[in-house]
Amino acid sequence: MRALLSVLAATCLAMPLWAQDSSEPLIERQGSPTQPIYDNPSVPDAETVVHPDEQVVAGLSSDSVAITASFDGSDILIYGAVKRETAIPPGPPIEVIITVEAPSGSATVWRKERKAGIWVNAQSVRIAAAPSFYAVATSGPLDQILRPEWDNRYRISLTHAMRAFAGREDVDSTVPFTEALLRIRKGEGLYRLDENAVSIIDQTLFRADVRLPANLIEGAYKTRIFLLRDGRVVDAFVAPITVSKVGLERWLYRLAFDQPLIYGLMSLAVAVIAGWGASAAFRSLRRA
């Protein structure tokens, strides 16, 4: 009966310490070679679960940045090495890919058209994800070292960076329409295509600036680290870019959303006392 009881008490001291490691959450390696970093994680492509014999180790010169109200833009150093075990492998050179993106939203394209002396919206097409900033940096000509097919794959380029559309297409084709959102972002510095802004040394070590400009949105960005030869992906390397508004701006931003009536009687109130101010300093150089 002792022995019994020893062996009830023995178990139920052990039972939290199960229950402890059965309930603790598992980690999320970021930047894994084997951790599958596209549209589905719980499907690991048999492809590129493996191990490759050259793989990316890379760093960021910051993992945040921060919108204030004088912010006019970011500069991030990447920085890494190709890691090997044997021998650099005969053949084409390495080439590196930097992406950087912003999370993704809808956005609808339309199509003006004259009707009766003026222009109005006649068509339009709504894409149902593309990243509010893209910037790709390569080592060299993006259509010399990178296979469509893979391109493809990874959705590495801009015309790739832009998910399905939504909806019905009334349109003959959405190719216009795509473009047209390609060439606004552009102009407005949210799309960009830095090729030979990588640098490699000696197959080795890697680095790129790139340019984060100032009409950022908040969000969980993403950064993208490809090692391609052949025009082939041989790794990938994945870190995140936290961009957050800080300070006053942070402050105004969320009064806007939270409490839109005080802001709205805080933003009259500041437009009133501008104009009075305004037309006391005209009276006053009147007189003078």
The other form holds:
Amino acid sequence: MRALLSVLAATCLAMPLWAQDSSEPLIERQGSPTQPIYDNPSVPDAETVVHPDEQVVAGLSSDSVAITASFDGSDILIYGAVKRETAIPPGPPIEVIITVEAPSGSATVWRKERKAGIWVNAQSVRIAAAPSFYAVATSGPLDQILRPEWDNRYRISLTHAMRAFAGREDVDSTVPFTEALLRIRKGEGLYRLDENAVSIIDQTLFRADVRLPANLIEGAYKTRIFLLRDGRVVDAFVAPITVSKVGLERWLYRLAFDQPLIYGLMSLAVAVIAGWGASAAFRSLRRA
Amino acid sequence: MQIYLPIAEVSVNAFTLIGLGGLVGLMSGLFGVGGGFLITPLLFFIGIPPPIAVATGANQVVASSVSGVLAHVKRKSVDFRMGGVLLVGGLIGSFLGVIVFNILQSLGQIDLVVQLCYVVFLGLIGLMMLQESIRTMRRSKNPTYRKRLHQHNWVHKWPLKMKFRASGLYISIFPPLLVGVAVGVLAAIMGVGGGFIMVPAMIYLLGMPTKVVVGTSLFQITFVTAFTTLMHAVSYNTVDVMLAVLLIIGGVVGAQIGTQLGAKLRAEQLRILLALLVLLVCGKLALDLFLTPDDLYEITAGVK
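Take the protein just shown as the form predicted on its own and give its structure as the form predicted together with the partner chain.
Below is the entire complex, every chain and molecule, led by the chain shown above.
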């Protein structure tokens, strides 16, 4: 059983977490005892959530985002409630953290150095997978409501957004490079931490609006909702969001990748016709 | 008005793009440069991924150079024979340039080489043009100076001579062929049409009269950039036609206005303007290399 579990855990860690079968229901509870998806082997088994007294029930205002030509970002309302069989436990109040994550891509972070008077890209750190968008919304200050070991296990905060380094590192420390990636992407609005953006009513109902930026790439996004008490995750919930191009955007994208020669000739034709058209238009304009 | 670009996967302001296209089109009609050396960095600046900016920039240059060259054909200021020889050289050069590009890329130093190429060539050409046009203007104020009709130098002793009627030249085909090859190599490495190198080369190395230089340069650029666009679309899927259309809308109008304006301005004034523009771009690029950058770190997509 242990062997089976560790194999399962390893498989789940190895593949992207959002790679779910499309036939599955759109919203599915994860983190049940038989599916230790978030289990980090370094955390003892006793810490694993088993039959939580409090469970998340949640929904999204939409489970798909359509990218059209006039796409200018999108707001997703994430709402839900805490389901309990018993009374509200005493102690610190319930807290909620919501993350929205885009598919990952590889990236290279360069550091410039002055060589012979000019600044050139000298050292680099290659990152195998970092999401192109990652937002964290919380009901309170993140460092107060989430304990580091639980952050580590569920990979919640921004510092955990990056997965792994690719290839051999030839730098003394990768830390300044990963910090630079976070800093630059935060500056571009691609990585966000919105503390107090989740509102909770009566320790039961919660809601948050998450803004998806205009520079969205196509793919399967993942929303995670964590229920916390005393810095520990008591329940977690995962829901996918499908972001896809529609209409003209989709048609052009498919043509460019499926029929590149036709697409290229079409681009040229557009250019030549536009150039010729403008020339003709100006000539008739001057004659008139 | 924001618009989502399907291949670049970013959302940008449509009017910014039309304005950019217009500015570059104006340069194209006025100076006979394709504008690739302006549009590619400007697209980087507004957040278009570099490979998309290079490929789509080439497509936009096709449109503005077609627009410009047609206006020049009307004015009979295109030397088709010279353009053809330059084009043959250009395609050979572009092929060689792609090989050099791949070697540099495998060494991981392509960005630096491209930047240095820009600084060195723009600097040299800009200074050369500025000096030449100032000298010409001084002479034109001095009535005793009489310009020689033809300047004969070593280039005119080469074999395989050909008559270029529109340019009023009778020279060996090797100088234009070599100019074409050199421009092709640089164009492939720097991702530009090469007009800003070719125009001065045609004036100073080949001795072509200024009035046919712009049209002939645009003629050659049209074909080289069309070839480049197709290569990028087929091998890297980096041409964003939505982005191109917006740039083109501004570009073709700008190119027409530029050609009209160019017919009214005097050739020397035009050359001073181009020289100043070239030096300005060069200065900006050189500063980027020498000044301490705001952020020492930079992210590039993909693993090198």
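Residue numbers count along the first chain shown, from 1. Bear in mind the structure is a predicted one, so any value in this text is a computation, not a measurement.
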_residue 55 and residue 142 - same rigid part or not, between the two forms?_
yes
